[in-house]
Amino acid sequence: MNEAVVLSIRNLTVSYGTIKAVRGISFDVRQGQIAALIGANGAGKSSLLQAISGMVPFDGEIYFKGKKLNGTRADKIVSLGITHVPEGRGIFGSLTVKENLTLGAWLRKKDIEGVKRDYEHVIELFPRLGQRIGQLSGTLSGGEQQMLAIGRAMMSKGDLMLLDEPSMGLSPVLADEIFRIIEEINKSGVTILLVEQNAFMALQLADYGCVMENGEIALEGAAAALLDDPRVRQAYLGV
């Protein structure tokens, strides 16, 4: 793939006291890709996303579009074009659906027309949110809350979206819908780094994949090749 590198991770380590959650990993995500990170609980996947979005300190180097992110505040990282949909969704339950979406565009105060277009696009992509636009977000179903979390991230108009376990706790039907929407977002030009325990669905959707074990990258390569790798199939696909 000849597309430019959007995200470059170099020798990244994330530590919590004496515990190393991520151990010196390096990889690149290219423009337009869906890159999937798979692995067991505790492999370091969420810590990696949190480091990229400026939420935890790290050693090593992270570059976004060639710009070094080391020491950059989380709000500045959002303004550069990185959005993060965290595990557990992180919506504001005491605010309405509309208020949550509006907060997603907080840094775009001067782009009134663009925000309006993106708001309409989110509602088009997630009709259920349109039906519940004035409803308190804490009263939504799990699937609807996940849609809102993704929709809110879309409102910041980022070029790279970090998704942490988007199908967690969802029924198979809703998980399929979320993955279909992720594919639509990617087709609109957004590069996606996806952390997902459903390895089969993640690798089916992705262009590139990394298998993380104990904070390190055990395997990486084309997602289709990982799907056919006997080690991945035995450990993560149950076949």
Second form
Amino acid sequence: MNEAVVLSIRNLTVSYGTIKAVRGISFDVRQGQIAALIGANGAGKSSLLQAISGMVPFDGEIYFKGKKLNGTRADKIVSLGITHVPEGRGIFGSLTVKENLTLGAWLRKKDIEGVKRDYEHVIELFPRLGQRIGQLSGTLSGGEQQMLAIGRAMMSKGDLMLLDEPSMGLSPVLADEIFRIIEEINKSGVTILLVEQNAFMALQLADYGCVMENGEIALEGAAAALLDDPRVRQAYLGV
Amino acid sequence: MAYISQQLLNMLQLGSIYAVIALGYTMVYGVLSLINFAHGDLFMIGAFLCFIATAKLHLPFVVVIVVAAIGTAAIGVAVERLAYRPLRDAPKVSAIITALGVGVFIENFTLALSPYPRHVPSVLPNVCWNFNGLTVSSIQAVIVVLSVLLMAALDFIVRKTRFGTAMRALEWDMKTLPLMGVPVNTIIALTFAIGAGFGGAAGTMYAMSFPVIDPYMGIMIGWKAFIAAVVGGIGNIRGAMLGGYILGAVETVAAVALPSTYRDVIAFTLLLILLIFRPNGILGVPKTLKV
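Given the form predicted on its own above, produce the structure of the same protein in the form predicted in complex with the partner chain.
Below: every chain and molecule of the assembly, starting with the one above.
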């Protein structure tokens, strides 16, 4: 817990008209951590990630590496080092797998060598993407699309990766595979903020966890402690 | 035989102009799902810029077409920035009304500056070549060749370049694209610039073929090119090219076979029938497939 704070959320509120999806929450994510945000559908988890990456307006403050993100455009936030694998994967279905990966590296126009290296690394990590490299990504299976969304985010080479429900709609085998990859990305030095409904898998992987309920943080702490917490066990783990 | 090939050449000339205009409608629709009803008026601006560059400034042809295209592109970008961008999250009906309003504004602004029809002096030396009875004028040759070059360049840009990839991604999902670090507003502005620039180039080519121009000339031509874009499949770039040439062919055949007053009736009837059988246009794909 002595690592530097990378992402700091202070009193964050996200509203859609009169409805408040996130109600004044605060928490920190530290360098090199995997932080997991768990909670039921509609708890405000996705809105929180969208606020961080500049997709929705918010009240309160968000700091990334000490820099205040308020009012920063989404494409500028990527250039600061935050990548976002959105809910529903957000792949560009009319583009090929390769074009999707290339778009991920949009801001690295001058880093031709580095982009090539990362491209090969992504293909190595996801051999199935390599087999379908020229295929329209809209024709991929759900699992392959999730791999593509993560691979594309890796091509942006950020320091913090936001992942929104990466296991959604996947078979347990595929979900395991995706979580193994997330662990590997984290080991390469990328800090992870993971939003999941699958609380058990997320907390097993994470160092730190927050439980969100109705737009507020109901519980937070070391992931291992949350796994043992009777309230979490009853509400989210079904044991 | 010579008569048929002469008519085929007329089809190509007319179809090229429609196709180049139709591209502007389809590109803007692709990125914003908005029909830019002011596009026909941008085409008219291109014709008037051609008039200024030739009658007033006496510039050579290559410069004339570049001035008309760049000038129209600049106005297209300004229209997007001032009229459409503030309404991007507004209901579609408001954006459509704005587009119609922009069109009326451009027409009347031009009318205030130039209340009479203008005659555009010839920009090119009018030379005719004869191939076994087929007469090809320098104007026809330039229009067909230039249009094909413009379309080939656009097709390459959209399919192979960074900008083209971003434009196609934007068509698919505007919300996700900024997460790649792509400045969406820049891509939209560039799309308008290319679409309007093509409109300006088409205005010049039109003024070369039919040299009397007036501020309302863009209305009918604009509607026709819009229909060409819909027939080809709105949002589909190759579809707009195809639709333009189909419309050029139908109009030419109708004008040859029937009294000229029937030309537009026949052309529009055939196009409406085609849409009954292919409601998404010839190369179009239903939008619901995207979900």
